[in-house]
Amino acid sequence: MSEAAVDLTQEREPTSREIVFGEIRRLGLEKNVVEIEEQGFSIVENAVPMDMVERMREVILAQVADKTGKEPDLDNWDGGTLREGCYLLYEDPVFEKLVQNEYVTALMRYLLGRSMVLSTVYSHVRAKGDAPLPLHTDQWTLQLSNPVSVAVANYALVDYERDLGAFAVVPGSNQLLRRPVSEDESNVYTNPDCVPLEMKAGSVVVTAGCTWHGAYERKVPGLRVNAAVVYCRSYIRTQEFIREGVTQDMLDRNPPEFADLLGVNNFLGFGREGPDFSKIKSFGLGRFD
C-alpha cells in the first residue's frame, strides 16, 4: 500500500457504526447492548442524579394539579385516578438535560440509528386503585420489526417496587415480533412469564418498542411517577407537536445535537416549496442510518 493510501485511511471520517459503538464502549455499555438484543430490555442504574429526580417529579405534579385541581402528594396520596404529565420537555429546562442523557442516547442510537428524533417526554402518575397497565408494546402503530422503529426510555422518579406499581415486562418477548392476542398474555398478574423491574429512583429502563411491558397495580398510598422518554426513526411521526414548539432561547442553550434530536434540522415536512435540504447539512451523508 502506497503512502498516500495509508495517509487517506487514517484520515477518513469515522463510520456511523464506529462511532455509535465507540459511545458504547466509552460509557461501559458493552452488557446492555447484549441484554436488549436478547431480552429486550436493560436497565441502567444511577443514570440521573437525585436533584434531577427530584426536580423532575416537582414540575409534574404541579402539571397534575394544573391538569385536576387536586394537589397530589407524592407519599400519601390516596383520593383516585389521577392525570397524566405531557409534553414535559417545554415545561421545565430539566427535561432538555434528560432527554440529552448519554446512557440513553448512545443506547437508543445504537437501536434507531443517530438520525432518531424525539416522540415525546410523558409521564404516568399512577396511584392506588389505578387498574395495572395492561402489557403493550410501544410500536404500538407500525408493523414490529427488528431493528426497531420505536424505543422508550423509563426513568423512575420514585423507587419502584412490585406492590408500588412498578414495571413490568416479559423478558424475551422482544423476539416474538407479536403483541399479546390474549387477556391472560397482556394481564401482568396472569402472565406467567412476566416481571417486575424492581429499582431505585434514578434509574432508567431502556426498552426496545417489541417487548411487552406494562405496569403492577399500586397497593398502598401514594404515587408512583415516572418519566418516558420515547425516540423514533426521523421518517416517523412523532407523539407530541416536537419540532413546533422549539424556540431558539432552547436551541441555543443547548448543544447543536440537541437540534437534530428535536427535528429541526429534518426536511420533511414541507409544503408546495418543496424540501429544505440545506436543513441537513448538519447531519453529513453518513447520519442517515
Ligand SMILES: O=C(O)CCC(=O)C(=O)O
Contents of the next structure:
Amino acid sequence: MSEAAVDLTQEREPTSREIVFGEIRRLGLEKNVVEIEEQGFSIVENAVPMDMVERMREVILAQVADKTGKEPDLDNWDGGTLREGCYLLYEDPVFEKLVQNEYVTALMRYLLGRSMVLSTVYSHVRAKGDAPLPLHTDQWTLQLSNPVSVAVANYALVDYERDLGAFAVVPGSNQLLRRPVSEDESNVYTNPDCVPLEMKAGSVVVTAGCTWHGAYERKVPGLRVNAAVVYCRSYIRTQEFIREGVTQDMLDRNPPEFADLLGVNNFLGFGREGPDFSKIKSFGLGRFD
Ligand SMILES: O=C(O)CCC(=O)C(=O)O
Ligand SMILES: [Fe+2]
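Switch from the form predicted on its own to the form predicted in complex with the named molecule and give that structure.
Below, the chain from earlier opens the complete complex, with every other chain and molecule after it.
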C-alpha cells in the first residue's frame, strides 16, 4: 500500500465529504444535486406536511396583520400591497422545525459545508397589483462564486402557478457568475429564458446563490405566501440577528446541531474574553468544511 492510500480497515471518524454525501444518498437526493449543479435549482415535492404549512401561514399572516394594520385574507385579499414576514424563527417553534428540514439541510450542506449557518427566515407576501419581483441573485457578496456562499430554500405555502405569483427562474444562470444588468434581462416577462416554477404548497425549491430568480405577478385576489429560508457560510454576515436572538429554551428543545446552525458555536465575533475554539471542534479548528 502506498503511503498516500487510506487504510479503510482502520477505525476513523468519517470525513465531512462522507457525511454530506451519505445524507444525500440516504435521502435519495442524488438527482437534486445534479439539477442544482446543472440548472442552479431543484424542487423537492412534499417537503413539509400540510399541517405545518397551515401553521406557518397563520403565524406569517398574524405578523403581516400586525405590521400592516390590515387583516389580510389568504383566499380573497384584494386590498393592495402588504408587509413581509421576517425574523420568523423567533415568531413560533414551527420555524425551528422548518430550518432543520432534512431534505433541505442535506442539500444546503452539500452547497455550503457542514459549518453553514442560518441567515434569515423570511416570507414574501404577494398580492394582486404588486410589481413582479425582478430577476436577481441572492448571494450578497461583492463577487459571485462557485462554490456558492449563500443558498435559499423557498417553500411554497400556497399552490404556485405563473399568474398566481409563482417563483421565476432562469435555468443555468448559475453558470454565468454575474448578475442581470439590463431591464430586459432582469424582467421576468421579457427575459426569454425565464420560466415559472409551478408547484404545490408544501414543496420547496433549493436555489444556489448565483442563480437568477424572481417572482411573477399575482393577477387574481388572494395571497401568494412563501417561507424563504436562507443559509450561508459561517464567515458571512447573516441577514437577521439569528445568533443574537437564541434562547436557552430553544437550544434545550432541539438537537445539538441546531446550535451550530444558529451560529452559537461560531468562533467569529468575540470580545475581551477571546475566541472559544473548543466550541467548533466538530468541524475542525479554523476550517469551514
Ligand atoms: O417571492 C419569491 O418567490 C421570490 C423570493 C426570493 O427572491 C427569495 O426568496 O430569495
Ligand atoms: Fe431572492
